[in-house]
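Just one chain is shown here, as structure tokens, and it is the form predicted on its own.
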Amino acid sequence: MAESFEEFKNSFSYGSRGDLSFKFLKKLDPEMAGEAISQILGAIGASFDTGSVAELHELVIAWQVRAYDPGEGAVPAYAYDTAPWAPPAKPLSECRVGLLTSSGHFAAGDDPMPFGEPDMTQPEAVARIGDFMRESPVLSAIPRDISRDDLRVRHGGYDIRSAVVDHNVVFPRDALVAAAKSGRIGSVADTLYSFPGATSQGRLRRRALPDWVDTIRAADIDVLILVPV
């Protein structure tokens, strides 16, 4: 069966060609995604004679931007009265620092288990980002000094490739060592957390974050630096 043009630029998004780096396209109308496309197939072509995919790069980061740009005047899907901010009691330097991501992070051995099936794998988890978005998240707790090569990271709602390349993008588990190393801070918390963030706000809000704030405050910690993705 011939497929259109709408549907070829939608596939990128959760669909037969998903690629969480080009999922941008759906938002695009069709003329907008046609130019897209056609100065991004320009830039590979380029990119033969000059070596460099610089340029490439920077042209998919922009049109990631425009497409996901809201506009001038658009309101915002979540707003609060209220944020729960609130300046360090002690300078950075003596502070115990804590992680919080929304990466999808979590450490050999103790698999979260979405949906109770063990070793899903990440393109199983973008198939089924929408039975992530119905339900509550899972915290999972990672040692400080876990080994890289016991660190895992599966999300369905972005392209994990780049954290599975290096973790620190969306887990900065290394910055933090280092800024405690060189007396930037404190000290880093002995267990940091993550967890996938494409889930129910609701459900997260009102299920799983009371529980979270304990547990944080039982490790107490200082500051909570907190990483959305």
Second form
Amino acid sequence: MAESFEEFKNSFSYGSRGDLSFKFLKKLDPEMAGEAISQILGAIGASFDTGSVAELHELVIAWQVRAYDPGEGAVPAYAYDTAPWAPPAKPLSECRVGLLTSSGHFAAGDDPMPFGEPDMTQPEAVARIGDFMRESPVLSAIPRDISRDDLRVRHGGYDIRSAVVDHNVVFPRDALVAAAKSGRIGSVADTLYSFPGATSQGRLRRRALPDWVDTIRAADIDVLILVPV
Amino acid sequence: MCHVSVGHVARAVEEAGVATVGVFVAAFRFVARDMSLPRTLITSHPFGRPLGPANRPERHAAVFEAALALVEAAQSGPALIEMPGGFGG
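What's the form predicted together with its partner chain like, now that we've got the form predicted on its own?
Every component of the complex follows; first up is the chain already shown.
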């Protein structure tokens, strides 16, 4: 039996086509997904003549935004009325700045080994996204001065292609170090942190976060840069 | 769900007395809004590339500087601002 259009669009989200940059198509109804694909193909056609893919990129981003828009009246899974507030007590030029991302980076030789499995590949992580969503997250400690060659990334919830090419797209260590060298910030924490953000929210909040907060405070970090993916 | 996870990290760390700023892609602006995060910079970038395209250090530095500037400028939270420029910078 021929594949239906609905099956086709859904296949990009952990299905047979499994391209996580386009998993948003599953969140669109068939009519809207058809419009998205039509517009994207139109932009590809136009790029042959303009030589620019900027319009194509902006279009994909716009459809990602539209697909995830919860719409008016939607009830958020997690909502809070007020923001906690702890501004730094000194100028940034005197602050120690840290970095924590949900990009799934870790140092070579320090694989967090999800579910006890050594050397899990990216496709294996994608295939086990359901297991990740039920488990406690593991926070990887990454030396600030780690070489690019010793930095690894694995995450079952997003397209890591760009992060593999250049960790800075999700783990901006280089900009952080440069800010310290220029005097914009006082210093960089010795250790940076990352975890795969696709995880159990209950286990994250109750089991992991108390220890993570202690770790951040013990490192005398004044400002923490957070990057979700 | 990554953005919700980081939202919970932001709230817990800030409640413990450490200033935080998050760099979110535009598709998950609503998470920062709903979770009332202290400081959030929104970039018009695609999933998986919140700081910008690979091997574009000038764009990464500009986004990073905007996040630092938000920490300096915000007087109360939630503070949420948009990063100027598109994915190409």
